[in-house]
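So this first bit is one chain, no partners, the form predicted on its own, shown in structure tokens.
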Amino acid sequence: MSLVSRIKGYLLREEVASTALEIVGSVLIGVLAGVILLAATGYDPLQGMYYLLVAPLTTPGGVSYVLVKPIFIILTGIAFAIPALAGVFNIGGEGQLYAGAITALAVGLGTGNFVLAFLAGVAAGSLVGLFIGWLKETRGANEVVTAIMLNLALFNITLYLVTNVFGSQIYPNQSESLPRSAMLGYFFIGRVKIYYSLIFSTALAIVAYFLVYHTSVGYWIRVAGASPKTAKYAGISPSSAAVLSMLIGGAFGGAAGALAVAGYAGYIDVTLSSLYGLGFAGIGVALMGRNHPIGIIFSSMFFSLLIVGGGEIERNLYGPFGYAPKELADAVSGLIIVALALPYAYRMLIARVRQARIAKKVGGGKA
């Protein structure tokens, strides 16, 4: 083994070890903050942590619920992570999810074919991502502002289509249901219910990993995000990489929406409660997973555990003011999520500030 290979291996091991130490430390800090909050409000902190982190895994029903949320938030997490690697803040995963969901519903109802419904949802999400990236790079539009406006527009468009075009003739609270041929089913391991779409979304995350770290496209995206100046010297267009990253990110957001309909529910409710917030949850999951597709798989599982565990706290943790309110359960879960996501979010912010300063100095020098 050459000296260079040994150095690379050592640096990789050091990076993995430091990341693992940071994650473990962040979890411990978050749990400690949750314990302090529970104790300060008069609730038993040990019981609270048991209900949050252990109770959901002790029953088949709890495990089944834990394995549902990751179906979608793995993909919305990747929808944020890939553009983030290119230096683009994709807050439009929510809108890309809506576009994918309503398109998959329309195509699934029209064709009765899962593959066509899924691919149509992916295409719809990718077009939304492409539009945001194109506006940013060609018109100088801030991607965050554009995405927020599109999220709202796509929410209302989806709501209109669900209630006025695809509304069920039998059930007034939902759209028409997809036929079985347009849906992925589920299976049981013991008494634990697992949807095939969970395996599908995990496989897509693995595809994203190989795309980002083992293809020239992923290399262009990462170099452009790490150092736009270096990318230019290497013949890589940072603008093209940013637009491409948004196209790919949007495709994963659309895939999340398609699976939410054709891989799980089979319909969209008229309040969009089954979809609302999944895109934003992906941002937290991506930061918890350090914007790494494999890390996002595990962080989405942990995020789902905290959501289900929060429900266990509400139902079972009794204190001086009665059963723990939802706000307290959400606060305890949120503290752990923030503790996990904050260190990486801070590094991302500092990196973007430094890049902006360098770009300003270079531009000033040219002037």
Given for the second form:
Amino acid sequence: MSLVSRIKGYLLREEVASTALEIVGSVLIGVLAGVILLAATGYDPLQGMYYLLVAPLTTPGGVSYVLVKPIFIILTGIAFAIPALAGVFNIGGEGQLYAGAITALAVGLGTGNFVLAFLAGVAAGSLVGLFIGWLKETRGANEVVTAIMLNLALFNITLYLVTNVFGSQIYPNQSESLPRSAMLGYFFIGRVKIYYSLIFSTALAIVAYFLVYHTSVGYWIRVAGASPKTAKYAGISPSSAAVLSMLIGGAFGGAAGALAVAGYAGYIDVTLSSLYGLGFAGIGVALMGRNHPIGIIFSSMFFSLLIVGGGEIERNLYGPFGYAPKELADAVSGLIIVALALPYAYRMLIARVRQARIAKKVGGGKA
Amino acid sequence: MRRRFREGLSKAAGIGIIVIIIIAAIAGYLYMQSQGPAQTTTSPETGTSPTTTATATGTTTTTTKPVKVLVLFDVGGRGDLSFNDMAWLGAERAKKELGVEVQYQTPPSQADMKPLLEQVSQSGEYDLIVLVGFLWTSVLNETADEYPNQKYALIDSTTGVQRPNEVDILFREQEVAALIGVLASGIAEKLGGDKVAALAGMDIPPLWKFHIGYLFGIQYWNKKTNSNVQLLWVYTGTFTDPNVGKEQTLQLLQQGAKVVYGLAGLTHLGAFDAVKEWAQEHNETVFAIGQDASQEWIDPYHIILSGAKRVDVAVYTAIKMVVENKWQSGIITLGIKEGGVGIWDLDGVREFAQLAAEQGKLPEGMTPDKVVQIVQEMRNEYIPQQAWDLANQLEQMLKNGEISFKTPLSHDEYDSIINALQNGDLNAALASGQVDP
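Please supply the corresponding structure for the form predicted together with its partner chain (the preceding block corresponds to the form predicted on its own).
What follows is the entire complex, opening with the chain shown before.
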């Protein structure tokens, strides 16, 4: 079969076509809602959409900026997506990120070695993920509740360590900086600045893709998520698949944290503002990318574009009451993100409810 | 059947994509149109609608183009009723009085600061980029050399590097702290105590300056009135933790402090809570003093004064330099003489109470007028006239340049100045002039 016909065949597959249609429709609906909001608040909606979606891509500085945030959210997106495929709701990407970041900082400062710092961060994140998964499967603790509580605990532990143990003697707003040897640098294509860590996290996403769709581990995870009954029948333990998926998800969350420190900033600031929210952003990014690692690469880029574009709106969009406030920009990008994430989130929910109903009807399992 | 469904779907997807492209094209066309000559009619009252893409043709007409300034806030942005809001006030004043065009942006997080600064510097769109607060220090230090034609003004911090395209605007904190020291001592004696306290953030150079000024003011009071007011100075080690601030303040009050001067950003919001709690539980009058913005509105019964750090004046000064073509790189310090620091008067208290009211942050049952009235009553009742007189005297000497304070360059120098002040040697804190013995 020739390449063209293969691609054609792929595109004609029902799921691909319907996904494409859904994404296009969602973007249209989101943009339309944003246009209505802008018009209602008295701003020129076309100008607004230009700043949000196009302006950042017209300058090398803007493109460089758009290419920063995906470094982290590709990975936190996958941290959500892999457990989600196994039917586990990993809201703990945030905590796994903190654990990865602070561990990478500590090891980076101690050894001055990037590889060690990165691996330590990954290990810390996966331990947190494993802990949540283990509590769920052995003690029946709801993973959402455990994860939220752990997020809070890890936030404060990290905060404490950053201010009291690793605090900088020079800058009161940050931890000590990692030495150059413990960090990944950047390079330029033309005037566009690209961090090596972006290449790294994209490569990790591709690894995740192969893991999920081309290995037996990935197959277990997907079967366990799609139908726990079938999995059991086929000799796969759904609960160990769930724990395993949390371990893998946590590793990606930890990797995001490690790269935020050793692959980008080199330090953690004392309000954790450079980390806070990246884990939650990962959930949105994963839903927009339909929990598919390759989809997540693109949705991360799009998400980042919306953030940078939101800044363009705040800076440039002029209306009857002066320049648009930051909140309006956030609201417009929020609408587009919700429109994109909602259909898939809805289907995920429906699938879960249906599963629970089947489990009840059959009368087996521990629900 | 299924096949037809499939084809239908992909056809629909194709149509969808085409529709998007068409819409995007129309949008782009309309946008370009709106960027053309018609733009002045869209906002006739100001004539300052954004001109982002017109710079290519505008290069020859730079003389008629208004000066364009970008103010980059701290993370968090407007609504802090402190640094960011003051920077906004200063820039808005410049917009009105100097006819400049001002744009604002808030970085979503500290991780965004560097790429954002690089983006806007690279655009070459702005005559001046104003960076509000010390979070920008290391970011600017890494960026400024790459864009030698871009002018930057860093407010309340310094990179420590002299560059022709960078001005760092600092404040002479010693001067405001000295005035507060005199007034606080007066309040403490009025309340029958002999201890005043300060809750400081971290042991860093700006706080050293506050410490020297505050202690100088206290000793000035002691010398002039033959009293013996003592200073309790505490470093909390954090600017961001109100809980720590509250605990430490309760300890200071336990040790007999009658006045606590908050010098720790968010941390000293906890000091305000502690003072209120202590006053109510022990049925005793004690006061807190705010810093930077006027903070009296937070609790006018217990916050009697605020030291001013006029970020608005700093922003205005920076913009003015560019507008009047009097660019001066390096470090500029603002003190009492330039109106950069001082004590917030009742007009200032009212202005911030109004800002707080607009943002819905004023405590329940308060109005700006009521805040001003309460503060006025408190000040009349608890600040002795003698304290005002001595503070005014000091203020005049600073204004006339008769005296000026030292700025310690090392921790050792700071320690030695503090030691000398403790022993009553007031002149040890002065770089020029003398206060009579």
